[in-house]
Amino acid sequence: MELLSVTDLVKKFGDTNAVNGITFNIEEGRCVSLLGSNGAGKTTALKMLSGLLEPTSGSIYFQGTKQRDIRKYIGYLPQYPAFFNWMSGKEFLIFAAELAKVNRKEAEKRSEELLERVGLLDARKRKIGGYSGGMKQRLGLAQALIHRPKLLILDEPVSALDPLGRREVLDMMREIKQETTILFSTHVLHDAQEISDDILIMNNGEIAISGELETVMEQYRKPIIRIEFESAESLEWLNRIEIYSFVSVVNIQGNVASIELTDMEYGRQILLEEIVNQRLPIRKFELVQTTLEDLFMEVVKA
């Protein structure tokens, strides 16, 4: 069932179109990742959806309501959440709940539930000023969930975290998406591919690609051989293989070459023969499929 419908959404800052007529839908119970390079318009779009920015034009329709103000249905965690450091974690959650018009008794109960869920129950009485970055991010996630929103919007929820903190937040998101629809932006494409049901890729303020992740990946999937050489000297050979009709694109990063082919079976056979005949020292020769990062780079470079 459709939860959110966005039509021709535009946001201008002076003569600049930060968001340029985007249209998309979000289905209930899905986890949707919003991807794009810096300046693509992701944060501006999320702020309009969360009610923090007024659109220049376009419409945002939320399931079952004709109200313009849909903030009570949405939980929002900005990229850099702000806190009152003199408050304890529990005090802050109760404060956020009461701002969302949750009664005091329910606010007390809900804050305890969420503090336990995000692993901060033992730290509930500590001042937020003494929390680590990961703890603050988890508290921010609890704040966004305090009023039981139908849609949880997260702007770069793991960008400032170390690997352990990132994993903790991702695990929580995986649990949360079982009961709440999630829309989150991220620069970490591996995370998006790991946790998302659907993707939206923005470029220059517009939606370049959208759809179910598996369907999109299948649509754009290309046969690729990835070869890791022992030394950069062997890469000179790659300049010669581009003449083959089955070679479409050659990308080189360090000692690793990704070779996009039009005919995988024939191309693999010829390339292996070349490597053996020329005694090129390699560490790895593998068949891979197009990743979300490959697709993203293709969109951004277009």
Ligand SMILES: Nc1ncnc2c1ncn2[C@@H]1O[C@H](COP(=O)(O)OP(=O)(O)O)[C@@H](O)[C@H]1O
The other form holds:
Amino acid sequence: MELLSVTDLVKKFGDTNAVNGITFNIEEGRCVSLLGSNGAGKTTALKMLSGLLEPTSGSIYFQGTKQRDIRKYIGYLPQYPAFFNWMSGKEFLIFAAELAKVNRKEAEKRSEELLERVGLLDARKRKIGGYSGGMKQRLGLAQALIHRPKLLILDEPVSALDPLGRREVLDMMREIKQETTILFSTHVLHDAQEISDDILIMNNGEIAISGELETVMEQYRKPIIRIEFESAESLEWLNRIEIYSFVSVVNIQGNVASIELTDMEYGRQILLEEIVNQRLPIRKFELVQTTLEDLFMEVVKA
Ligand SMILES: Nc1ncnc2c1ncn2[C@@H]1O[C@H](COP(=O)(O)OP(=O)(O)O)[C@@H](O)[C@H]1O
Ligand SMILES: [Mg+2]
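Please could you give me the other form, the form predicted together with this ligand, since above is the form predicted on its own?
Okay, now the whole complex, with that chain kicking things off.
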């Protein structure tokens, strides 16, 4: 079932089109990553979906209807969450529950349940000021889940954490995704690849690529021959091979050339023959596949 459906969403700040007409759906039960480099428009998009920022135009449908107040359906963890350092973890959750209009009895029950869930039961009476980065972020997750939202929106949930904190939060997200639909942003591809089912890649306020992670990776997987030369002197040859019909792109970085092919078998044979015949000094000749990383770089460069 479609949980969220976004059409032509736009946000302008003066002359800046932070979000420039994005359209996508989120299916219930999926974990979706919103990928993009800094300034791509991720935070702005997530704030509109969370009801914190009024769109300039476009529509957001939740479970098929245009909701007047979407906040009760959504749990949101901002990119830079602010905690009251003098509160204890437990007090903070009770406070968050009040803001979300959860009744006192449910707040008590739910906060204990969540503290246990995010591994902060023992630390619940300690001041937040003494928490580690990972603990704070886990408390942030508990806060976002306090009113049992249907969709959890997390803005760069692991970006500010050290490797240990990162691991803690990613593991937690993996558990949460069993029962709650998640949309999270990141500029780190590895995180997206690790836990998401679907990806949306944003660039300059637009969605450049979207779909199921596996499908997108498969779709953009292209055969490449990577040749490392002894020196950069073989450039002339590289310029010449561009005319072959089996060569689609030649990328050169220092002594390394990445040659994208349309026909791997034939291309490999011809290129090897030429290298031998012309006695080109190579160090390495390898067959590789483009990865999501290559794809991401391609999109971001464009
Ligand atoms: N409140 C604002 N006022 C003016 N410009 C903004 C504001 N918020 C974001 N922007 C601009 O919108 C663009 C997208 O920003 P943002 O959504 O924060 O990107 P991301 O989260 O992907 O890094 C950037 O160019 C940013 O400078
Ligand atoms: Mg951001």
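Rigid core (definition): largest C-alpha set, two forms, superposition within 1.5 Å. Positions refer to the first chain, counted from 1. Source: prediction; values computed, not measured.
Relative to the superposed rigid core, Glu27 undergoes a CA displacement smaller than 2 Å between the two forms.
The rigid-core alignment places the CA of Leu280 2 Å or more apart between the two forms. Relative to the superposed core, Leu46 shifts its CA atom by less than 2 Å between the two forms. When the rigid core is fitted, Asp263 shows a C-alpha shift of 4.0 Å between the two forms.
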